[in-house]
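Single chain ahead, by itself, as structure tokens, in the form predicted on its own.
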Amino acid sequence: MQPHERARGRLAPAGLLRLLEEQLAHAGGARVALLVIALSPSDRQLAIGRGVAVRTVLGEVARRVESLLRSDDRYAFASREELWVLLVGLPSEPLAELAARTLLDRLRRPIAVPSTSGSAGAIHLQPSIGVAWTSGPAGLDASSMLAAVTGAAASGQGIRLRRLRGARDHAPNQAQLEQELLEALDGNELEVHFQPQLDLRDGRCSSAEALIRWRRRDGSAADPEAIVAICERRELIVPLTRFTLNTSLRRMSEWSGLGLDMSVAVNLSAATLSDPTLPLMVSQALETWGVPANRLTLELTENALIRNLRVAAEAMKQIHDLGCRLSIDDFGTGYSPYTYLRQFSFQELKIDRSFVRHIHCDDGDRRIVRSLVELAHAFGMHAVAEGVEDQESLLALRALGCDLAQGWHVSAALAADDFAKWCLARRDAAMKRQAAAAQP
């Protein structure tokens, strides 16, 4: 029996194939991720059986595919015991392990079937899922990126990432690159820029983002999302957290000297997340450079929070009691529940780019942003919009009374002296504009 008939989202398998295929040849190079998931009941009704049963399991797996999937992504049933699933446009990798830990969770969850009896009864999936993730042009094809994540999916091992690299990426390269990033790093050779973010209520700016930057000896800027995941590989995030961290505050210290009192957002990944010692190195670095905590906003993401639940929750109760604000970044992906918003306290919620990008002229994008805001407020919490990169973006979010925004409509990342200078440059544009309005 073939599952049953198409829903949202839901192609045949050589659809899905054409589809990866058009992702992958993108002149720009997708960033993509082919989840292959291996069913596993518990018994062998859903291989062997016919009828009811068999059309309420894969029924009921279909829904719970598609309750997790933004209106871009596509699965197909490859036979009743293997699903696909395709994610496209991920603005990073974590998102895709994100919406692999999140189907594994709803997917093992037991699915109610009438027995032969008339009686209830209940199938229980023993999923494991193969993901593949690739972004730039990678020059691989449909085919082998399905080739590696197969056989990881029929492993049994719950989860098995693996991050493809095509022929055009050599392994001297990057062995080179994990180099000088370790001697970077040891020479206190990278930097922290600063993205301004616009408050849309009254025109001011008075907080940003941290971003890490790093020019390499040849002269080319390093991808930011390389740097953070070589210092992964080789146990370096820590470190380079508390560069972040201390810098930014630094920085701040320094631009309150200027009169200009500004809170900064300094995102945390899983492992820092994890390490016991984060909230000493939090509070040692406050008292260091004087600022105060309700000014430094800690950004995690949700994989952060999943990859280790009790441990996340200890840290950011201690971070919270500092006095430190938190944040839940690349929200309104689609590939986690809002109970974290109910779980922890978090003082902000920032909404995904990709919703952002086309506000002002698609329809499904303004609702999702519209709830989106609603529910930050809801929960006390303010709503920043990133990736804003028009006016008519820009209108749009403040008409839905989105709070704050930030992305290279309002300005690109800037190094610390001139973010300091284009805050300031603002700020008296501002006074002169108050002083004109209020001439007789």
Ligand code: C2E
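Keep in mind that this is a model prediction, so the values were computed, not measured. Residue numbers count along the first chain shown, from 1. So that the term is clear: the rigid core is the largest set of C-alpha atoms that superpose within 1.5 Å between two forms. First, how it differs from the form predicted in complex with the ligand.
Core-superposed comparison between the two forms: the Cα of residue 354 travels less than 2 Å. With the core held fixed, residue 208 shows a CA shift below 2 Å between the two forms. Once you line up the core between the two forms, the Cα of residue 102 ends up 2 Å or more from where it was.
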Contents of the next structure:
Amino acid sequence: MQPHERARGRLAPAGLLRLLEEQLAHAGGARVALLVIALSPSDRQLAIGRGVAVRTVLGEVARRVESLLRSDDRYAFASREELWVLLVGLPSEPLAELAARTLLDRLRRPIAVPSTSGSAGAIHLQPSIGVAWTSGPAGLDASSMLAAVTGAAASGQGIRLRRLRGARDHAPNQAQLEQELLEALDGNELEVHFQPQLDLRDGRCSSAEALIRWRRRDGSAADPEAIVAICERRELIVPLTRFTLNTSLRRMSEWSGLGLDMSVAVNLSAATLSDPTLPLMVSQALETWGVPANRLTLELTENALIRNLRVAAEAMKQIHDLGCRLSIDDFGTGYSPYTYLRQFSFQELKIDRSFVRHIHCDDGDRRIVRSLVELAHAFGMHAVAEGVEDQESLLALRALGCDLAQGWHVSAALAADDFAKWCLARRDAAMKRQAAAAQP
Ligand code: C2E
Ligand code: CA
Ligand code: CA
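Could you give the coordinates for the form predicted in complex with the ligand, as opposed to the form predicted on its own above?
Let's see the whole complex now, leading with the same chain.
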């Protein structure tokens, strides 16, 4: 989508259903939420009765919905009384509920309208929202999902979460993927690759993000998000995290032997964060590989925190006490990111790539990134921009005071040995430049 279209996200109802159908057919297990918002008819009639143009009220409803949508989300007016919202790539059901709650809260706020007498008035809508989330493919089609959610929306005020039957049944290729992954985990066939992070202040590279990689038997590369989703479903996420963590620390200790003291960031998923053995797993891994705790960063998303706040808070405190760094990932893509900044202590904020992608050409994105960098610094955090794909973006980020940049322009994620070679070559080149500069 072009930057100037991004804020709108409005489709015709048929277009939204087509998009939902595509998402449900997604072989990798697309995660989408569908919300049906029923605007209270009695209040709408009241609005009309008071001589207020329906357009004013619906225009304000659209504006409030748009202000909450992320770049890939879409909405449609099915009628003057009903709105459909499709949230694409939403990792979990609690996030769908949170999105619905936030929307409900916005729509309940009074809508200022001029009345026929010319004096100002306010309309109070009493919407109800039906919500369903699926991690397809679930043998579910768009119209049956819509019917289930519409029924939930009609069943009273507030929010009704509709649990979809069969949402966890998977298509045959999904079952095959799962089976293959279980065997690959058993056979130690997964790999961890490392994506360099460039320090924008001195041009050095001393950190990387660890990303899971798996080449299937047919030679294709599996989608890392699908790997994580399957592991979460099959309760294999803790073994996967243990693997990523130990592989990363083992590599770090090997690189130290080459004179490369690298820091590495490992992603933690929601289920891992709720596992009470996580802090022990981290401390044992650090001890096993003799890596100082402050060189390990753990990346968490809002989604991971939201699942079980109390348990997550305890785990984060213990990990922080070990001396590890904490990073809040995909910042700006969720629904209430500031809540977590207030509540937890992070040392790093990762600016989501959707804001970075057009930074060189979109003034709005540049302003967002500037304020995120300032926010990070105000909380004593480093700001890391992800998805940096070209030199213009890198320069723009440096000018905005962003601390670190990660993305294909710097390098894609590399196998451990290639990563070490890449770092050594950069270091050698920098030393040669320095030596040349020191020549009289
Ligand atoms: P993430 O944490 O946001 O990771 C960054 C993703 O951005 C990676 O996708 C990376 O390959 C991709 N990327 C890097 N540079 C660029 C760029 O310049 N442009 C664009 N468009 N993309 C870029 P990847 O490897 O497919 O991973 C996807 C997600 O899977 C990760 O998103 C993370 O949430 C999850 N993941 C990956 N490895 C692990 C793991 O070991 N454990 C857990 N729990 N999650 C993981
Ligand atoms: Ca990450
Ligand atoms: Ca990220």
